[in-house]
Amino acid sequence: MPTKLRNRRKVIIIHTGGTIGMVQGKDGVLRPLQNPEMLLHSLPELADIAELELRVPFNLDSSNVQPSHWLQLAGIVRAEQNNCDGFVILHGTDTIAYTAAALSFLLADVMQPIILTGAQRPLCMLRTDARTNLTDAIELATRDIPETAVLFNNTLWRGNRTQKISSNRYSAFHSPNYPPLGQLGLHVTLNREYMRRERQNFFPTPHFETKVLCLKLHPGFTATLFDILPPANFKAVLLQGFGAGNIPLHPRLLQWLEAHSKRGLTIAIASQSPRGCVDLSLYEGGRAAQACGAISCRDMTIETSLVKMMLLQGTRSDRAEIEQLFTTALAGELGEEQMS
């Protein structure tokens, strides 16, 4: 907790861009606001919740956010964690799940709430959801919530369990395999039994390896497609299989998996089904992939699986350690039980 004694809670708001702070030009295109400070000026009543301080490390459409930006955000939080009670990160909805996953690993030992939020409509528009999301996020950042979380449409989700599911509804996110951490209505209800208490920093010198390939299998997929992207250019491959992680029993595909697994490529099998858990022992295709050296993403989202693999490949050199940590919960990103 902060070392300085204050009469009021202090929240640092980190604006990174996204729809929440965009304006619509005459051509109808949404672009980042040139003066993000106007966000707080337009909502002076937010100062009634907490003392607020705004930081603007970058101002981007979130489709342009890169791993270097994740490290930048983590650096700000680490530098300021003793100077405030919580953080609100304003972020575009398109890649907020990736950023939330990255920060959950980078800041796993930070005890302050790190609440990411955004909006489907800019703050300057009528019927915007930005006002409610921003107000709720600041309120939650003053609470005892030791999580990196996503707040959207009155619901708080664990960040590394979150996925975007809609581009036109205010209920734009869900957490397919983990219950919400809280709901906001007339009252704030926090589900503390689902919050983390164990804290450990697994990545004191973090680096993200971007040579990780994510491929979605589909009927008609042939392993010759791998030849277009030579595997020598990659350190790991995430294959999105079917259901519980089943893959086609295509001889060329299995040969490819076995050959490149033997040469050191880490291969992980995810599922195209958001809910449930990958179980490579359940079907013949999954068992064949496992026999070729593939590992399971279990119940992790594909966003979190990708970010976690990039981080492990960037910080570990031993393949056995990478695979062991990938299938171990480091920040509450996976669990033993499936949630209905």
Given for the second form:
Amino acid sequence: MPTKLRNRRKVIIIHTGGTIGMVQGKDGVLRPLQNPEMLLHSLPELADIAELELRVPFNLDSSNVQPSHWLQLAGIVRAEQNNCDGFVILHGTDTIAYTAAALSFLLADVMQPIILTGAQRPLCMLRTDARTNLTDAIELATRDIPETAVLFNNTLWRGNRTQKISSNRYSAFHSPNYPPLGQLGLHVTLNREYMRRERQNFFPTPHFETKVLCLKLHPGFTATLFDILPPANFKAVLLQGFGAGNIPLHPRLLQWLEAHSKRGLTIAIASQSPRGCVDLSLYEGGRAAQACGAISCRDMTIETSLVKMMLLQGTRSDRAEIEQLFTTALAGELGEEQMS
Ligand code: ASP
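Rather than the form predicted alone that you just supplied, could I have the structure of the form predicted in complex with aspartic acid (ASP)?
Every component of the complex follows; first up is the chain already shown.
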């Protein structure tokens, strides 16, 4: 597309922090840049792709990002959606998958591209991946992509299907149960057949309930731990079992499941295997969990399962409705395409 035409498109870049905009201090520690405007000033050629406007609502290492930040970002996108063609959100890679999942639910009625990206190596360092990721993300934000997506290392993933899998490789993300939405090589290839078509709005007044516990089972787990878990007034537990969602047939664990399920706690079984789908009917452990009242996270990532549970617990009071919505695709986060 000629530069002139491209200049008509406008992209709002929301910088939230992360390595992409960090500098290394004399002590060797990476910290957020004080003036993130430098990011765009050091790459003036990006203005050839689109008219750019920068917002900096916060500037954090993403391990500090909280549900209140997700709501803040959704508010900015909602307020600006009629003033631009697309959004790029610069975010730390550590929790980008959680933010992408949250935004995919909060903004499921927005059909503009919301492209999250970051970098493994700061923009100011040699051999950085920030330049490519930022350029690719802006390019994609000018396209017709009705998705909240993560762009990393030349690949575009559906946001609520991604997970960070490497702390040192440029290929830092995967999408275990959903194919890539696009690939950027010599040309931009978009896989439109995997993109969203419907506009939804399940959460007009969103709120995240943080009294949700994520617990990973392991060989040798101390059954007496279940005497003190979950803390009083917690609303839901995500129990990460094994493989197809199998859990140990430990009497204390099963008693715990049954008692808490009866008192109204929502218990969802996830898997420690990222690829594939939880099937509670396959083994005795899964069947026992189901008989005690547990539901399945199906093929959702653990990040998306947690965010979705927090959102449902924060916005719905009827347990049957929560469980029904949790196991139903609201923003393309489960089902559809099974990958082998
Ligand atoms: N600690 C950083 C963050 O998540 C890592 C990164 O951005 O790659 O903010």
